[in-house]
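A single chain comes next, written as structure tokens; it is the form predicted alone.
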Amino acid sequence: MFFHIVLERNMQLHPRFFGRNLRENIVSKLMKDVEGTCSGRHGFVVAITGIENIGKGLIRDGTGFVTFPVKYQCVVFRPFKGEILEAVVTMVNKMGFFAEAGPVQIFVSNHLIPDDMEFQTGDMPNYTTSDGSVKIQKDSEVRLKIIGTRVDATEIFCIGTIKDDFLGVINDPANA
């Protein structure tokens, strides 16, 4: 799920970036450092939408660097247990498959895949129904439900299922 929140960060800036466009240098360094990162508490920072406040800088002794407290608004993505997501399959093996929904990687175990789907080996490993009408392989789009999350300091891991109503393959690249 996406949230729009306000966060704070202390930005260290080298003296060579001081001058007329100090604010632009702070903002560009903030975007470079923050966008695309993950904090376990808030989730993945998708984009910075605005700068609320840049505080007074504090000179670091001996280095010349200055630390600026920056308060900014951003969009974050944090998956929750029970959430339904659409994801793209990245890898299929006999244990299940991995899919990505934006920055989040989700593992779906073979126990959480419908019983009528069997693993097929070959040059393109996949899970196929007995009549061959539905196939899950690399680059397939699936709708899945998150049944568990594990949060580390810098990463979020998810376990998902497609063994429920209205879940499964949305778009199969083999049929496109």
The other form holds:
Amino acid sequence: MFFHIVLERNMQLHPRFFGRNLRENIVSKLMKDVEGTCSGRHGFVVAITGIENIGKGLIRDGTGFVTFPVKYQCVVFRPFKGEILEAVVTMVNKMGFFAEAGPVQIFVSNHLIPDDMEFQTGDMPNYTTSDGSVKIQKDSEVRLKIIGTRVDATEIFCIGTIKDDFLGVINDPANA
Amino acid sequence: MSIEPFNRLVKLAARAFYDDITTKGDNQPKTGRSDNRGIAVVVLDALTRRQWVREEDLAKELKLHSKQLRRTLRFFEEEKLVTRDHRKETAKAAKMHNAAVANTTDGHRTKEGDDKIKMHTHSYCCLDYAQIYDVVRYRLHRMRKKLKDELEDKNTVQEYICPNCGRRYNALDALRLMSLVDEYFHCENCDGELVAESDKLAAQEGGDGDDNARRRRREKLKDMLQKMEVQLKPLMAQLSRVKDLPVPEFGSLQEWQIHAGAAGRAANGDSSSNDPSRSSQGYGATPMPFLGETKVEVSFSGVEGKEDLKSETASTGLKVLPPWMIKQGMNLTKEQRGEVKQGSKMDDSFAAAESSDDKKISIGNDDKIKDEYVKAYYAALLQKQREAEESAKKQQELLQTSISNGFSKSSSDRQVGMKSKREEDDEPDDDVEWEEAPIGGNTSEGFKVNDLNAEAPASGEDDDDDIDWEEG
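Show the form predicted in complex with the partner chain, please, the one above being the form predicted alone.
What follows is the entire complex, opening with the chain shown before.
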């Protein structure tokens, strides 16, 4: 799920950036540092949408670096258990398949793939129904439900299922 | 509106789901006396025999404390079985409800004490059959789904075991366990191939007791599901029986009161001062008295006008041809001739116009009449000149007869003219019939299309063959 939230971060800035463009420098450094990172609590930071305020800088003894507390608005993406996501299949193997929904990796084990889908080996491994009408392979788009998440400090990993109503392939690249 | 099957549904659902519901808080000691299980069923049963009922009255009749009843009802409101309505009302309004109740149930109400009430908040409750039907169905669906999901391990995290070192992993570790060389998961310790826990091998190698527990659990779940199907069978049967029946609706409290009151009045034929529909004007709780369905009739004046216009154009469709266009041998109606013979006198033409039923031919359309008159006058003049030799008397007679003839003829001709118009209208129909011949021609083309269709699958098969060939 996406959230628009306000986060705070202390930015350490080298003295060479001090000057007229101090503010712009802080913002560009913040974007470089924060966008694309993942925190266990808030999820993936997708984009910074605005700066709330930049506090007073504090000069560090000895180094000359200055720390600015920056409050910024950003869009974060955090997967939840029970959430329905649409994802792109990245890898298919005997144990199941991996898919990506933006920055999140999702594993769907073969127990959570409908029973009528069989694993087919080959240079393009896939899961196929007996009549061949539905095929899950690399680059297929699937709709899945997250049934478990592992949230580390810097990483979120999910497991999903397509063994439920209205889940499964939504767009097959082979047929497109 | 048969309410009986729905009542049966309510009773079955009450016994199935609300039999051992106690509305007491958990902190209170559950002694034998304070145990109020089963009250829920009693209350629901009582409600099936009523429509909208004041909660105080219900409490009195059930010999329950009103607080206890209210707690039960609040629970049912949360369960969406019961709709409640609270309102401040005077004795009069309360009486009104009593009247309404008396009309729907033949029961006799105690009315003493009602007059003393000044302004109290009264709560009313009623079963919401439509919602009950949905709620029960949803409940069954959820029960079944939950059991089935658990039975099929739908939402459980898959576990993996290393047969070599016995180390366990689950699906959340999958990313780390992927190996680059093959498509199996590999143990982090010993690089052995992992197996999914539910597989046979794992059951033998891994913890045996754990698997037993798992199996026992599955048995239990299956048992539970089976029991549920058996025990709730009557309820499900009742649900399916009720499915196509119209759901009894009482509407909101106010609607119901007014309806019930009106029905009662119709039955009794009395119009006492207690009459609910009358007093409904007076009390403040209803913003608007029930006035029956509002009907809006929209009359399109424009359409009518158009019709008029059309008929007018139809009747005046045959334009009066100017005299210089009229030639010998033309098949013209009298109208087209401009009613030459009509009205050598102004008065006559007026009379003719007025006497004709066809109002669309402009009564009082002065210009037209003038034109006609002028034309008639000229024609008459011409005639006069031609017939100058003839005697005045004879001429007079001739004119007289021609005028009278003209009248009858023109009126009949008018009819004929209309008819001929209609026949013209009919003609396009003929044309349509005519056009059916080419349609018949088109069908052959349709066959062609069919032929193409017939060919298409064949080509599709060819494609399939190609694929097969490639795979071979």
